[in-house]
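Just the one chain here, the form predicted on its own, laid out as structure tokens.
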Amino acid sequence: MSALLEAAGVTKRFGGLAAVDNVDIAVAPGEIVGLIGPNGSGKTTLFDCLSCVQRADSGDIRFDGVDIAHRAPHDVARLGMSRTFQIIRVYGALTVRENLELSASWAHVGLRRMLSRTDAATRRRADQLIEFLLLGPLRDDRADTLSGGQRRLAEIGMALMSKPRLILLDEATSGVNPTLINDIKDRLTAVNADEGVALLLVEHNVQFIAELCERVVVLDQGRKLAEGTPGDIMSNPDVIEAYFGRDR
């Protein structure tokens, strides 16, 4: 099966350390796909290269056959890839609906329509992703009164509103109550299955990984460690050496 973010020989430079050193990943369409490393591997410096936030120094990326290293975030959006944070962003003064409302304006209409009344298409997409997501009682709270794992959710939500063929997770468990994190994994898994949407995760969380992820790419210190199965990534020696040191 082609692939449908496929990205070779990526590297991004800050001075004279190479915080992503000539990585190679893909992501088939549908597939979920982990991406994991100790701190400062450089996971979210490649997540910032795939989705153009910031610009690889050097390297190929495309998104669907079309060459996505110049072009700019929204763009790649409205291609059909979307991304979530580690620090999770919603706008905290905006309701959860307004928040997913205003996000599907930005990626398909730009400046002049966000300032115009919603349309009814785009709010039954709103309400349905609130429901889907389990924050049906919560639609007109305001977001800086939620938790960190129902922020984390509408983050998903608004990320979904552009119906995109591809979502870049960032630390999706991050700051969230134990109790939410399986409700995070299963609107996942559901998204993944109902609407065929690949995912690309970046992830502390190794067990989440596990349960969730057909692939796994291992970075340490920039590089490309090792890439297979969750089962065979956790029983790598180079893996399990690059978390926790060799014995001594």
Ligand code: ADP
Given for the second form:
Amino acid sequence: MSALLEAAGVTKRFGGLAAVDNVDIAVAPGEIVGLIGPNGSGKTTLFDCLSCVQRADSGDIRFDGVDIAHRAPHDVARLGMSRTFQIIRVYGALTVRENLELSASWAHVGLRRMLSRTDAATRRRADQLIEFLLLGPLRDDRADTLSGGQRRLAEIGMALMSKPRLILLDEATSGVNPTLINDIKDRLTAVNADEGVALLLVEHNVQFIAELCERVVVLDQGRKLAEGTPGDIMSNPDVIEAYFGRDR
Ligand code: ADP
Ligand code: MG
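Given the form predicted on its own, state the structure of the form predicted in complex with the named molecule.
And the full complex, kicking off with our chain again.
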């Protein structure tokens, strides 16, 4: 099967530190892949490189066969790759609906359109997603009144506005209560099943990874340490050592 996202040899340095060191990673159409690793292992930096939020120092990054390594992030979004951020990026002073509408404009047409009025199709898509993400009653509430989990759901909605084929989610469950974690899991499963959207998930919640992912990639100190099914990964001695066994 040919990959939707295919990256090879991705490297990103900060001074003397290789935050991401020669990493290969691929996601097939419709696949759900987990990306795990101890704190500081390079997960967010790799996401930044894959989504062109930061430029990799070297490496080949292809999305749907297109070389995107030197594209701008909104270009990549337009091609069909969306992402969410470890630090939630919703606009607190705007309503849930306004947050979704704004992200659509950004992905599709850039700043000019973003500053003009929202069209009917965008509004419809935002309304559908708000219902789908269980946020209907909160549609017109300011985003800064939402709980952590509700904000995560709103952020997933923002990522979905542009009808992506792949979403990169950075710690979608951190700071979220257990009930809403289940809602997020359920909604992501539905996004994947109904719209065929592939997902690449950075997660600390091992159960979440085990239940959602077909395949898991493990980073440690910027390098790929292991790759396999959740079962393989959880019983891999190198992975256990990276998490628990080393003086850090
Ligand atoms: P993770 O998401 O796995 O916790 P990060 O990608 O955030 O890891 O960080 C990987 C490494 O790169 C860490 O050592 C971190 O301190 C370092 N790092 C991340 N961003 C920067 C930056 N902008 N400047 C310098 N060092 C950074
Ligand atoms: Mg991170």
